[in-house]
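Have a look below at one chain only, the form predicted on its own, in structure tokens format.
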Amino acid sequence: MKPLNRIAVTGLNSPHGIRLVERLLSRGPNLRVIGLDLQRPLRLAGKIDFHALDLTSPTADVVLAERLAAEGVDVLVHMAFRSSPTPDIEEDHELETIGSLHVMNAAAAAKLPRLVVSSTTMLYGARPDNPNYLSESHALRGHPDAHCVQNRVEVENLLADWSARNTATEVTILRSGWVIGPSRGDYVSRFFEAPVIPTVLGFDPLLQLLHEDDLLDVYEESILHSHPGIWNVVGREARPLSTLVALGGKRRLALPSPLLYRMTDFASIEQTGDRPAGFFDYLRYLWVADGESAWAEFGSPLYSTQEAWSSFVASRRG
């Protein structure tokens, strides 16, 4: 096998795009990183190859393709997704879904030797007959109030069948639990900074927090080497919701779920185009991934899911 020193990375601006970039740029001059993206972010200006790339256009799957081939790429690393969902489902839709279709044809034609691709546990779907914990072998049932989430199950169920056909490519899926830190700045870190937490009456499920170092660790690894296959990415020791609010310092408002539903339904519409059982139910019912398979693969994660929380509410307050 030749050395691995050509790394392409679709989503650059993504929440840990450009952290991981910077790690890979770290391991030495012989390492070529090409970005690919609607913009260069600035602070890896002149420090890698950029090119500009809307995965929406028509004849992105083209332009990538030859891109892929003309740098001769060894790795590729799709994270052109949605931190967090907005309220124009048709375009969250053409990124997400049709955009990735157009990752898979480019690295078809491309002949890729390696794909990774972020996804998320979320999509396991937050349900009341789910089991304590959800292996990478569970359904994908997603939720569908959550259109970000339905769009990364179809995508996973796409890469399924393109994968059988394309055994050339090694595929290698990372689905990470929700991710905090001191850099995040999605809706779920938005939500947990608030000094009050809105909870559903009679609910008080385990989370998984995952530090977002890491999850850089797992990327870096799994780009850096072969790791062929779906992983669960998840902090260790899960732990309840209320647990974590009361040791953040913050107050659990607990409400019934059709007065809560109710009352944040307008908001969630227009911040989100979900209605906000795509967000609550994941407060509600249980969807704790089991993440034995990733750890003895990777390596154990530095941080607990406590551990996790006590330092991003720490930053926060810094």
The other form holds:
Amino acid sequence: MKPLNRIAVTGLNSPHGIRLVERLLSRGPNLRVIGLDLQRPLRLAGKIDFHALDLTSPTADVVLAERLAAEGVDVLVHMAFRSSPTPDIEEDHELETIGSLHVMNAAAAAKLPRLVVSSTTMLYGARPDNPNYLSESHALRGHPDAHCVQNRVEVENLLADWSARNTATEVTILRSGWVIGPSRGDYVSRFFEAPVIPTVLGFDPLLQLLHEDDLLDVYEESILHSHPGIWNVVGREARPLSTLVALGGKRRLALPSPLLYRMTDFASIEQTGDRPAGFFDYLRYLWVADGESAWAEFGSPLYSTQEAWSSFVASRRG
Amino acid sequence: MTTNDHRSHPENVIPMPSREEDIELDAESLDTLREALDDLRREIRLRVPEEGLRDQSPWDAGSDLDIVGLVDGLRKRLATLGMRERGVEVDDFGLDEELVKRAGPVLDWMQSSYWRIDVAGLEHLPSSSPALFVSNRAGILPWDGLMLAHVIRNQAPRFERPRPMLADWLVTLPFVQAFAARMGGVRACRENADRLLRTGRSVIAFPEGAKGATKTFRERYRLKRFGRGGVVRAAIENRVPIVPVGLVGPEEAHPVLFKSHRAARWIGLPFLPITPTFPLMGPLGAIPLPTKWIMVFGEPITPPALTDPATEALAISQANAALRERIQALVDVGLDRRDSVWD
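Same protein, the form predicted together with its partner chain this time rather than the form predicted on its own?
Expanding to the full complex; the earlier chain stays at the top.
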């Protein structure tokens, strides 16, 4: 096997993407990273080859296929997904679902050796009839109201078909749970940094939180070495929501579900909310994923759920 | 030396608690630090690179790698050092030992004074843990599972607190879900049962399922169909004995006179039980009646070994039907021991 040296990343212009690329670059002088996104990440200027790519454009697949073939890319990391949903449901669908389709088309045409795709355990859906631990083989039932979740369920379904047909490409799917950390600015971190946390009255599910550094560890390892398959990348030792809130010195505002859901519906109609619709179901029912096989493959996360939470709270204090 | 350290992100420099009262370097904190160092040693051993690209990492020349691990672990511990740590002990299924301990005296009182539970057949309990307890059930709220778990834990401490399995719709009820989970209740499904049994924890199953919970008073102590044999299959695949339990009493604690489906759909429940006290007395109607309870443990059953895939389904169905009859017989024994519903 020839040594890995060309890594392409779609959608790298995010805090997570930039930190990931910085880590990869520190791993070896021969590694080249080809960045693909709408905008050039300034922090990586001069360190990577950047090419502007709009995955929603109709010819994105052709352009990407040419690029992958010309550069001789060994691994393509696909993480061009919204970190928080936008009110423009159609545009989100174009980017997340159709964009991923373009990536798959291009990967097939370029005979890509390895594809790493970002996914999330939110795709299992938060439901009262979930088992306490969702394994990777559990059905992706999503959430009917959350378009960003449904888009990515579709992506995974397309990807399953695609990889059955394109067996030459090794596919790694990393389903991460909620990730928090000092540099994250998505809706999860914004929700939990508030001093008062609205919750659903009468419900107190176990939650898993993963520290951003642990997520980076897994991404890095899955890019540098071959780890085909689907992996639940989640934090150790799930904790009840109420415990986390109390531990963080925050207060819980428990509202009856009809009231809470109506209020958040209003917020999303008014386009002031950036959380996915149905967000509070994820604070109501269980959606804890079984991370054991990923821990065995990639190593156990450094931070437990509680430790990730404590370090997150401490980092936002001051 | 650490200029190449990807982890020293500007925002990540050791975040210390800013509030004064949180910083107390007492003996406990020092213990935490000592623990941290032990953790570190373990982490470093786990994280030493083996082969491949990691060999090119700039930290490989010498002991720098340890510094990275050390920095990581210390940062983690320092970031969490000042945080209050209380009430955090729940297990992987959400059971809160502290709450269970506090509820102990209340449950003791309910066992001896409220329901005056007579326990028979304790000598049948298997000598080794875990086991799969199977019982009949009726009533809306899972009192039977709660008390059964309490009695088994008290009478036979070798069983780690058994986990009663809860019907799906119970999990959708506010407060019930949260409380039941802290007390050890787990949603009834094969994945949960397998995980518990695999890790040495006993399970209490009520295979009548929702059909059992919605039994009306007229149908009391007449066991409904036992699901589709999932209980038997779980026992076979996890190689655990089945302990049949006949429960007399709880089926009258919430006597359902009849069920209303239309009103139930309106408020989003599977059905609305009409009991002598509910909904007439409002929330007070949720208090169970102080009926006399009898718990009869039967001889453990070792489920048949599955040899022939062709007849597997049939064997399970047979064992399932036999199990149902066993429990029906135990219930009948219990009914005979009792003079009336109240004593």
